[in-house]
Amino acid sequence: MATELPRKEAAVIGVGWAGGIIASELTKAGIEVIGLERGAERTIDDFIMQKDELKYAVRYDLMQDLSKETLTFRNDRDMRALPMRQLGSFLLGTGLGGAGVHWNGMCPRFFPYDFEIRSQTIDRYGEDKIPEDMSLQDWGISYEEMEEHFAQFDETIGTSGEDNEMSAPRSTEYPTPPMVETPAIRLFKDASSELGLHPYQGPSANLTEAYTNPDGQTIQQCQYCSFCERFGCDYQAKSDPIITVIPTAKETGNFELRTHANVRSVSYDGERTDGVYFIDTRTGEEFFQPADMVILTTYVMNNSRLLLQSDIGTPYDPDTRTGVIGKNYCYQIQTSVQGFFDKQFNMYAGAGALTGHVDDYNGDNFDHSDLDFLHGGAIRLVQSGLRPINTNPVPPGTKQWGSEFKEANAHYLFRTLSIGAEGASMPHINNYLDLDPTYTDSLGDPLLRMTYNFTEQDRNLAAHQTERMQEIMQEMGAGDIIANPDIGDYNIRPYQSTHNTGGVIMGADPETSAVNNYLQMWDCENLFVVGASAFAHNSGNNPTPTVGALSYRAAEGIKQYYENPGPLA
């Protein structure tokens, strides 16, 4: 039987970015929030003096125990699904702060193309260049509504970056200048413009300089230390959760924070909800959380889980192209070019967002007229920093042990630089996500099953952006390079990108979408559900500030719908 709890007006299940920024802003409003995080506390302390690559990087101290809770995987629907028992592809966070922990800070923009993507496609190129099986839909909402929300990110965060006319239209200037330009990064830059293209420092929540925010909270400069992903800042340099919205929560005296709460299911009547129950993960007792409103801001995986398992929305079903719950499961199509130099580059300062960028192959920047794929994915050469376990360049054809290895290692490791290409990812009617029937975690309850695998859009894209990157890598004049265009199929145990998106997706009709413009359920209009679960697609750029500009705007919408209830689209 669980404990009922004292009732709420809003609970936010997990506390990362987008729970974080919600429960600042609802309650700066006034409203009285409880955060209900899985994970344990964190504060800046925890990561004081830990540079310690083996305990973080390898061993993977801030991701999720997947001997407790993982999901399985299969490529396709004659395949058995089974479990993933490491952690391989993407990296799931767990503890308070979530995945805005261990970032890099990379904070690009979508592009307006990517919000009307199915209108803008068909406007210039006509419906036939979307391919039959592709559930490609727009969001709901353009840029131009979005793009106020993005702002409000970049102030919060305090972005380092400067304006470049590839990249996505802004009401304001970065809140901090970009980033220095190191002499490998200037030399990406330089061949990049040399072939007529139109590269700049990318945008960082890596700060150039300490900045305080407009809820009072202060950001570090960065000292460019090269501890970024998968690690903590202890310089408080890098933006995240911790150092930002969460402490604005506290401040109010409007917001409980409950950590181990391990959030199993949503109650739901079949038109609204009233709680959530949860399990203490140290005791094991089960609570039930009454709330006015629950706002889901857990990881994309677990959104749909949770829905899944509370029968709220319907499942989506690829027989028949219905239901919405699990729809347009999409990731980021990764690949990348090494070039291997007589001089060497001082690579060994770094930061997570140190990049030399190029947009003129994302979005719809170019023409794709005679292409065989659609959108594209920002070009980048970045400095993150040479740690000593995990960086280990050698040419192809050179053995994996030994002297031979020990001494290529010594001799290239400060003569390799590598670009890579950030690839979007097009739905297609066969990747989604769904309970699996087989097997569970340990409290009893069914894994989340992804069914997933690169489509010929995949690949003809990866194709095309490796071409591309050779052709900047050969200009920076590389002896040998390695590039492989062809990326087979998706492969869930090498690391690619911890960039998962949809399955609650977004959009302006509840046949084809789950949540509307503010992130409300259509099927319960007191749940919300914000993260990059919303995305339809997921474009050519990091998802971070996209996330954090969605959060924005639901947070708007939650405060309307506190103040009048009822649907806000």
The other form holds:
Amino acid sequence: MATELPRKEAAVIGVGWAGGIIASELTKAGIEVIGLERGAERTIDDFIMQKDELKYAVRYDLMQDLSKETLTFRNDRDMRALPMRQLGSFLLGTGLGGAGVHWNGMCPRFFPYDFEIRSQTIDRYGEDKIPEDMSLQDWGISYEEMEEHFAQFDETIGTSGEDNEMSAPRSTEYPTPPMVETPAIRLFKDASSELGLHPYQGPSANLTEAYTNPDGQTIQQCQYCSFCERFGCDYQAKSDPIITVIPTAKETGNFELRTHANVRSVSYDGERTDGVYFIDTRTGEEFFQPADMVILTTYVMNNSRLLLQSDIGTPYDPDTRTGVIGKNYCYQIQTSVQGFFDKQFNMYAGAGALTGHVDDYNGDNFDHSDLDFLHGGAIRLVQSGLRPINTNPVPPGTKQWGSEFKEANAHYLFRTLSIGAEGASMPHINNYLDLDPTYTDSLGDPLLRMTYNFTEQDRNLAAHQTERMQEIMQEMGAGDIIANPDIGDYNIRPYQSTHNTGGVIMGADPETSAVNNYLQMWDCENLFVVGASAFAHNSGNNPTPTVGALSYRAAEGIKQYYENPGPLA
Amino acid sequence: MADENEEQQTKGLSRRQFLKNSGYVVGGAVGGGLLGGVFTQNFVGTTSDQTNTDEGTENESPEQRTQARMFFKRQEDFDVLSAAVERIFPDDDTGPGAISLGVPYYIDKQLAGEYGFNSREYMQGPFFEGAPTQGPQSALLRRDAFLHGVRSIQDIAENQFNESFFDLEADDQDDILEAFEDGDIDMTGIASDEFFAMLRTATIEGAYSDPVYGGNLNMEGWRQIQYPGPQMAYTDAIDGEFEEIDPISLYDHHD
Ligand SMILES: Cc1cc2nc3c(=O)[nH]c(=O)nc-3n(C[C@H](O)[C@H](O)[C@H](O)COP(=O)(O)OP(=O)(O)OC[C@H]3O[C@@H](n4cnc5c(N)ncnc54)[C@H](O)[C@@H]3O)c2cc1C
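Switch from the form predicted alone to the form predicted in complex with its partner chain and print that structure.
Full assembly next; the chain just shown is listed first.
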């Protein structure tokens, strides 16, 4: 029998960016919150002397332990789904702060177009522009309504950035100035400008100067040490939940944190929830945590999985195209172009979000009338700081080992520049999440099953972006250029991005969405499901500012609900 | 033994046919004649009486005290591993090779721990062969895959040349490794190209990871690619041109 714990006003499940923001906002408003986090507690002391590529970037020290829990994957429904046995394509977070501890910190906002993508596409190009099997939906909210929440996220994390005419409009200045323009980034920006594009320094959560946010939390100045992506920052210079929102929640005195608490199900009577069941992963002991309101912030995968496992909401059925849980799972289309130069660049130095960024082929910033895809993606030169195990650039045709490899690697390591595109991902009726019938986690619960492949749309978009990047690379004066415009099938093995979205999408209609625009479940009014799981499609920009903005939006809804229970929309 | 091989050659058997005949499925072209030559690699099995003059393996080096086997039991297995990683990352004009960087010991240590046991990976059954897009689906632990791999390498060397892999000349060693790389060798529980990829990756890790893991001795792996190691800050260098910076390691962070 599960041991029942004292009731709380709100239980937040999973304490990363989304959970941390919800916890800080509710506790500031005087609401008693318990945070249940499956991983370990983490403090900034855990990151001192962490500049170890093997441990963190190659062996994934900070990420989810797949021996306990993973997901299964197949490209389509005719394929047998098999477990993702090793991390690769995306790097799921675990532990206090979630993936927000080991993220890069690139902070571009989604476009106004993203929130009303269906209507705007029809307005500009006509309904026929949307393929029949693309389940494209508006989000049930406009960018104008979201803007104040984006601004609040920027102020909380202290975003360093520079205005640009191609990106989403802002009501406030960037809290801190843009990152340094390095010689490599300058070359990329000059070449892009030469081609008539509008490059700018990408918005960054690696701060350019010490900054104290409105909650009184201080973030330090970035040292460009090159250990951001996949690492915790030892300088407290990369905004993350454990130096911002989580301490804010703690300081209120209204926040209780329980780590090693793996939530297995949400208790649900068909209308409401009264709490959650969890296991203490150290002892195996089972607990029931009663709560007036439950907020799931367990990332895309477990947000869907916990709802399916708890029988909340109608599972999506690709045959009938009805149901909502697991629907519109999206990812992103990553392509890159490598150029080899005579000159050496200081690419050993950098920061996770140090980029030259071009939005001219992103969103609906360019005319799609004659193009066979919608949306687009960011094009960037990223200088996150090169690390030698995972980066071994050699020109085309070079043998991958032996003296030929050694010599080419030594010569080209700092003479290679790479431009990357982060392509938007449109939903497709056959891309979705459900429960696996065969494989279970270490507790015996079914794994989440992902059915996903790149679509025609994705392939066309990738080919288009690759051509644009080739043009820029040529203009930059590269000798050899490697470009691969054909992305093939989605492969779960090589790292692409941890930009998974969908499964519990937001919208204005309970028939086609799982949560309303406060991320309140249509089928369970005291349950809120927050995170990129709410995205009805995935944009050509990084997700976290939009996750942050939606978390502030949800927090507002939860506070309203607390005062005045009932459906918020 | 070399004589026997020459005999095979004179009988007009191509090496590829020979590999087939000796029971190994070889699909890819292994091509190239057997070159004579007296190149032998004396590094194996002789650590006690041979003084390596490389700075990194001087007897006084405290790092050398970590150079003892934790995982490999048989000297022969370790010698095959050493010879193989030295071909992947050879001593040459670019700089020291895998052996003087300590890569074999690095791999040995890795296999003795979490990495060898795949301990943070999903290893529950049932196991099925998947599509290439579904990632590795092998039930074989890495420690077993490496043992199986080095023994397969040795078997082929012995069957083909009647010699140990580590006594072969470099070109012949490369031919055998290429057959693995091309997926042409039958192995149990893992495709030979998967094994080769793992071996290659582990070699690069051993050459370029922090010396704390037993490889990249004296940071010579980093020096040959001009990688500065875990510097604390690049605030002064970030907007400048490339400059060569003498590397530091995590050890220096503890000073
Ligand atoms: C290497 C890397 C680089 C990235 N770079 C960028 C970037 O530059 N820009 C950007 O915008 N985004 C980036 N991201 C993505 C970013 O990290 C995520 O968007 C963000 O962390 C999502 O926040 P979240 O709170 O929704 O989820 P998470 O951070 O994943 O937090 C979810 C938490 O829930 C916990 N949890 C899950 N299941 C349970 C359960 N059953 N019970 C209890 N707790 C549970 C997890 O342990 C975790 O702590 C990157 C991600 C990675 C991995």
